[in-house]
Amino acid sequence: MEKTWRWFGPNDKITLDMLRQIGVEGIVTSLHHLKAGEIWTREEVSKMRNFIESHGLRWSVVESLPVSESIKYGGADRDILIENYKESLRNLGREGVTTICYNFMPVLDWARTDLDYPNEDGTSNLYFNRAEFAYFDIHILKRDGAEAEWDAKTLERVELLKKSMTKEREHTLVENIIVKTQCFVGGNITDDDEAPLTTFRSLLALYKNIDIETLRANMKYFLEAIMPICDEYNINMCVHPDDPPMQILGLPRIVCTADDIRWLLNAVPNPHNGLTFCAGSLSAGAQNDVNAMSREFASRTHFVHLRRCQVMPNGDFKEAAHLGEGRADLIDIVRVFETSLRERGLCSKALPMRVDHAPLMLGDEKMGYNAGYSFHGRMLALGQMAGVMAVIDREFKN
């Protein structure tokens, strides 16, 4: 697979020169200065592509070309926004950037309660504390009907949390759940939003009457509208699984399980409608057999995220070491995708891969990197996965 790296543009503290030195081959990025719904002009796309190529790298994947909320919930302006999206796709295709990672998650792009949960070895990872998230939902967000959507054991933990919860920790939960994990990915909340909870409640209200079937219908409508452009420019659309893969905050989420992915791929059977196989997001769901899913969906996978999670008996989960404990066997997953490429007669570089959500280590925590996107932690993970790929490549040659 092609070794890629998520890079957040010219203002990223991790430079393209640094990435070239550590063996990165392709860049995964977006036009972060543009808001969801704006047309990506050919001039803007070309400017970014040329900048990346001037550093000896290539723009391998767009992550992401955001899908506006109105497209997801079926607002009055969704057809206008879909036309804008199609024009952005055309301009990307004209510049030869043809792998597009996107998601169809309402409101929240991803969710964690802790951004630097300590590990025994002195590193730290992202962590999802189910009880703290439920506390946020019930007692901070104060969402109507929230308590009825949580199981009894989680509610017991919430009651214990109430006894020790502080205003400072409540503020941190708001920051972690709806600000720090969202602002740098073109999310709905910005880091200078003075009333993030008010903004967040107004976004949730947009989905008041949207259930799973309605969201599925809206996704199918969107994909069918853009497939002719994908056919014309050979663009692969690869949806990212929901993170975490569970229903949260009363929102419908439709890319959580193997059944969800089967529905998506069958609803729009065009081969350009495919998957970002994020082993990390999928492994956060105890219901998912991630390795079996990699085998089933390999032929419709256009982009791979190599990471994995460790799920606790109480429903909490944390990012796990790439070669340590975790619910997915990344060595087996690499072998699955490398085998699939060869069986389909494709070049081994035809499938971009990036490591993801690696630990903070060796001073990463002092650098102000975006949550989940350390330098040293990801460099370690990239080295590990590059070694795995090298061994598997040798197996094929022998």
Contents of the next structure:
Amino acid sequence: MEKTWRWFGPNDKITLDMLRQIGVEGIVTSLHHLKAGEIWTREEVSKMRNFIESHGLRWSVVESLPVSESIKYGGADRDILIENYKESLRNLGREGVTTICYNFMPVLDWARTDLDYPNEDGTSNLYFNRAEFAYFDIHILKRDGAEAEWDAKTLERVELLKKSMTKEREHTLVENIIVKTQCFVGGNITDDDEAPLTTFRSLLALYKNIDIETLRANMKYFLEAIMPICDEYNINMCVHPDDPPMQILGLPRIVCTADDIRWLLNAVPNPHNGLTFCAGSLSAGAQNDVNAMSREFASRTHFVHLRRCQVMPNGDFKEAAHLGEGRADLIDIVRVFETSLRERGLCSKALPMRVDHAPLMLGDEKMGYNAGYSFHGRMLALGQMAGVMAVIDREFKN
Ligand code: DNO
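Please could you give me the other form, the form predicted together with ligand DNO, since above is the form predicted alone?
Below: every chain and molecule of the assembly, starting with the one above.
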């Protein structure tokens, strides 16, 4: 696979020159200065492409070209926003940037309660504490009917938590769940929002009458509308699975399980309607056999995220080391994709992969990196995954 790296644009403290030194081949980025729904002009796309190429790298993947909420819930202006999306795709296609990652998660792009959960070895990771998330839902957000949606064991933990909860921790939970994880990925809440909870509540309200069936219909509508452009420019759309892959905050979520993915790929059978195989997101769902899913969906996978989670008996999950304890066997998954490429007569570099979130280590914690996107942690993970790929490549040559 092609070794790519998520880079956040010219203001990223991790520079393209640094990335070349550690063996990165392709860049994954977005036009982060544009808001969801704005047209990406050919000039803007070309400027970014040239900047990346002037550093000896290529713009391999757009992550993300965000889908506006109105397209997801089916608002009055959705057709206008879909036209804008199509225009952005055309401009990307004209510039030869043809792998597009996006997601179809209502309101919240991804969810974690802890951004620096300490490990025994002195590093720290992202963590999802189910009870703290439920606490946020019931006691901070105060969402109607929230309590009834949580299981008895989690509610018992919430009761315990109530006894030790402080204002500071409540504030940190809000920051972690709806601000710090969202502001840098083109999410709904920006870091200068003075009332993030109010904004968040009004976004949730947009989905009051939207159930799974409606969201599915809206996703199909969106995909069918953009497929002609994808055919014309050979663009691969790669939906990112819901993270975590479960129903949360009363919102419908439709890319959580193998059945969901089967539905999505069959609903719009065009091969340009494909998947970002995020092993990490999928592994956070105890229902998912991630390795079996990689086999089943390899031929419709156009982009791979390598990471893995460890799921605790109480439903918490922790982002584990790439070669450590976790629910997805990344060595096997790399082998699945490398094999599938060769079976389909494609060159190994035809499929971009990036290491996803990795621990904070060796001074990363002082650098203010975006949550999950450390330098040393990701560099170590990339080294490990590059080693796995090299061994597998050697096996194919022998
Ligand atoms: C977080 C990411 C997500 C992902 C988007 C893709 O680190 O996994 O923000 O990039 O959901 O659209």
